[in-house]
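Next up: a single chain in structure tokens, the form predicted on its own.
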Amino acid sequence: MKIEVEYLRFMWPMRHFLITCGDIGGKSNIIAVSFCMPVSKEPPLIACAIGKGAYSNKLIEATKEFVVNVPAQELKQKIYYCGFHSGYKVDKFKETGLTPEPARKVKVPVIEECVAHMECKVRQEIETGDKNLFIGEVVEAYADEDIAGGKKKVEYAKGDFPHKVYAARFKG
């Protein structure tokens, strides 16, 4: 017998990313996302879904830029912090100790501790229910030399189904 379940449950485990955005009045933000994927190779496009009420949504809409930072497993607790706290209320760079560094082609900072970075300029924004889908053109992509060259493997931070985030919808 098959029973009704939350559809998102079977989309996990998913890789987590740390998206940096902002630089409005000197304030940048970090948001942890799992809903992020490549959607085109030529031109290189990435789509990221961000909640409409999120501070990061406001910042990306205003600046039309974001950076997808790829964290290693060692940053898991910092990823969770960025996912469960609002940039409206806290400075996530300060609270996590993550280091903002200048990006190469966008005004949004990258996170020094991450192993790879994809700098994006928003090409399109699509309303999708409770989230906005930001489609960004990758204008610069780079990674730690040992990882890019295959000399070092990294266990990417990934997580299980986020019961806490989807508790209101989760049925079992």
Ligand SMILES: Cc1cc2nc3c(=O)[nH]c(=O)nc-3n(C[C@H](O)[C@H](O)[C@H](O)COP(=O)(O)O)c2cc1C
Second form
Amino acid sequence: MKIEVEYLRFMWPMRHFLITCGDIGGKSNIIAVSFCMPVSKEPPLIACAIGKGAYSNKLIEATKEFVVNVPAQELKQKIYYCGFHSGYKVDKFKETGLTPEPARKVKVPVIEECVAHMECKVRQEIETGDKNLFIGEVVEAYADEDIAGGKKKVEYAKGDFPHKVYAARFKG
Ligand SMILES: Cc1cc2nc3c(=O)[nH]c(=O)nc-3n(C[C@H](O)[C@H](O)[C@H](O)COP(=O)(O)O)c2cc1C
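One more: the block was the form predicted on its own; return the form predicted together with this ligand.
Below: every chain and molecule of the assembly, starting with the one above.
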């Protein structure tokens, strides 16, 4: 017998990313994102779904740029902080102690403590449901030399299905 389920449960475990947005001279922000995936090899495109009410949504719509920063599992607490607080209310760089560094080709800062960075320029924006899907062209990608070269192994940040978050939506 098969029963009806919350569909998202079977999409997990998912990797976690820290997406930076905004301008280094202005108010830049960090959002925790799991709905993020490559959608083209040539041109190199990444799609990420950002909640319509998120401060990050407003910043990416305004600047048309974002950076996908790849965190290791050891940044888990900071990822959760960025995922449970809004840039409308707090300065997440200040609160987490994560370090903004200038990017190479976009005005959005990268997060120094992350192991890899994909700088993206928005090429398409699609309204989905409660989210907007931003499709960004990767204009620059770089990573810690030891990790990129295979000398150092890293456990990338990921998580299991967050039952509590979706409990309100599906009672099955
Ligand atoms: C592990 C994790 C993954 C998340 N993934 C997403 C996601 O893919 N898309 C999204 O819109 N929000 C996601 N969130 C929720 C946002 O990070 C959260 O709403 C955040 O407070 C928005 O911040 P902002 O208002 O500063 O943009 C995730 C939260 C966590 C903890």
